[in-house]
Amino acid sequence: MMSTEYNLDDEMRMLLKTVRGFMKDELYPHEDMVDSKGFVPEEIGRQIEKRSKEVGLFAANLPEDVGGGGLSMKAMSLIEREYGKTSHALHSWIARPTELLLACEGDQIERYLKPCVTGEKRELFALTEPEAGSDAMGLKSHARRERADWVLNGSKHFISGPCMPDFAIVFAATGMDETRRGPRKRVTAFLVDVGTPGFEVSEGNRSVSYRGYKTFQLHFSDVRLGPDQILGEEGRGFELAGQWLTMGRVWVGASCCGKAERIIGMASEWAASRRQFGQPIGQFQGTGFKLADMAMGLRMGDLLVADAVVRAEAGVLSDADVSMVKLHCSEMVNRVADDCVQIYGGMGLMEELPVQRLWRDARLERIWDGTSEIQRHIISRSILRPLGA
């Protein structure tokens, strides 16, 4: 039982158990071959995705008025930390189409955010470049303005999703604005439909983390877009980008507060179950303390991602308290993970047992959605600027 459990109302404990349910039934059973494999079989990914949307777990994360689930951000927080137990490779084919979405107006809500929330369409999230990864607004993708339309240029790499996409919300600066602290590019994001002529879009580089979960790479050579391929304002991408990224954190911490629950729940019943010295190997300090402390810092990322999801819905929620959830979350699931595969010892890295592959996939989370070092800067940051630093 998570930390946080204990408080549910009965809408929320049916809707856990549909989801345990859900991976029980249509993604444990595929962990291992897609992990040997290292890629999910397009059958398989299309019957995951199918029977997500007969139990109202697709689109779950959209408002009902644009035919979404609309579930509350508590409820999302529940399923993303189950969701978290197993590979993304699997559960991201229940997609939860990006919030930015929702900004589409007029002609764009037929093309593009309507179809994403029946499954017609799948949509990429571009904005990592090679040259700019923490640093975002390093980025060198550009549009020029040629009369009323956009001609756009640049390249993205490790944009990640289930499968080939049919369009990406692609940020690109369209200009400079001077503000307080000096020139500023003037982000904009764009929806670029694959097949467009000048864009390209590859697989890119396999991850041992999360094997099976793809990564692209885009291209744009003298791409030409049209004034109502802008998605929002211009100039104003970033604030689009903000809005994604922040829950985006939280959902990273509680997914890793998942997969931790589901190490922990191994190393434990390794530790009463293994015997070495004429005793549970769990009764000795070197790995009863190894649980304790897993069990402490499980307890802390629930704690911490609940907390998040009130200050959210109360409006109050700070890019510093997003910073604080993603970078304990992250770095407590990766502690976890090592001290299973040391408790397992030389069986922790063995192919036959799933621990060696979740601690694979834990590596990741320290990365993605930015890096433990780029969480401790924003905190850092929120507490020295008020005092002029």
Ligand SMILES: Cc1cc2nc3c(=O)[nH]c(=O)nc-3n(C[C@H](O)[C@H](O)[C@H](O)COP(=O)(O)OP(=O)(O)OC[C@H]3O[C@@H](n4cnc5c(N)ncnc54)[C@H](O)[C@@H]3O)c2cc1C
Contents of the next structure:
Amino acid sequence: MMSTEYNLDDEMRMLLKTVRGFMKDELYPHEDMVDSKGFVPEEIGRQIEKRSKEVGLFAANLPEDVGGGGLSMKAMSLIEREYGKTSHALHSWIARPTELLLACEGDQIERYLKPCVTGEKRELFALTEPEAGSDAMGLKSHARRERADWVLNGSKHFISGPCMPDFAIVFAATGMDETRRGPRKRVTAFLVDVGTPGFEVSEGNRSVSYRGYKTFQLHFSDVRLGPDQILGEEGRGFELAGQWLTMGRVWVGASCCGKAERIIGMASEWAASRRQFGQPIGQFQGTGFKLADMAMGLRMGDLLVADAVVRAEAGVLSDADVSMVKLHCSEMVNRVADDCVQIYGGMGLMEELPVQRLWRDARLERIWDGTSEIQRHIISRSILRPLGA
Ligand SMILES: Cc1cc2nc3c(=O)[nH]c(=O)nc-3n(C[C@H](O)[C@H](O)[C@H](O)COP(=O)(O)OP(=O)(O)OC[C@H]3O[C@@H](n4cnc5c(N)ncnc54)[C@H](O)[C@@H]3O)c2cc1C
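Could you drop in the structure for the form predicted in complex with the ligand? We only have the form predicted on its own so far.
Now the complete complex, all chains and molecules, led by this one.
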């Protein structure tokens, strides 16, 4: 039994049973087809969407008072862990709308938040730009005020989702603030509808991780936005983005643990059954020790995720705590995937087996939601800053 399951109550066990049954029926059967085609056929995506609503998994992360599933963070960590076992291209059809939308006020609630909960609308989270990746503050998208309106210009790339969105949450500079450390961009989050004059969305580069999960390029050319299209407060966009990135990184960690568990299962079976020199290859220390390290890395990942959930519930989760989860789990699943290929030998690279797909999928985890280097930077700053360095 996996390390996170020994102390689950009946409700959590039921939830896991539902998620696993759903994945067995609706997601796993499509994995190979989606990876080889490089896209999720629309009818399959819509079927996942529909069935996930029927079993109560759609928008399960959002509170019940807005129509969501109202699941606890612990429950979400278990769900994300299960989803991590398969492709993002498939499980992203089970919407977990960004919690940023809870900042919607007045008409925005009916226009953006509720339709995302019911599945009538899909959103994108648009922060990254061609020249501003890790250095998010380097963003060039900007909006200037014209009387009560805002006029948005700029572009974004790598903005991902399962299908063509209905609107994007777009981060753009709306001025400069003087701070103790010098001038700092004021960044504001805007809700921008697809179809607004001057706003173009097109499919972007195709990733070899999670083939079929789409990235979009967004271009804004004098896009006129009303004051009611600001999400949260003007100039407070990064604070909003930070809130979402925080738990998002924990969910990435949970999902990496799920993927690692699946890969370890494959590696162990192969190590126990593939024979060379008259014995199972797992009996060679070079293979058996890999399995031991894999299991220990996974256990540590699960504990870090569980610890982050407890800290979040207690309101004491720091950025460095979150970075440790994201960093450890994403690097761990990459080591596990690479060692699994090694244990399979040549077969590990063959398209006929899923090992190479999981290895490709794992690679993205060290890059998105903040690269490993950025996570190390956050952790080291938390150590050095109190010392004045
Ligand atoms: C499939 C996919 C989906 C994505 N989805 C979204 C999305 O929905 N919304 C969104 O906004 N973004 C999204 N992203 C963007 C993602 O978050 C960025 O790719 C990531 O933050 C890294 O930025 P970059 O690719 O520009 O790399 P760069 O920032 O150019 O980094 C390149 C290398 O330089 C290193 N580096 C950079 N700065 C430092 C530093 N200070 N110290 C040490 N090393 C450093 C990095 O660690 C990395 O190794 C997605 C990306 C991909 C690939």
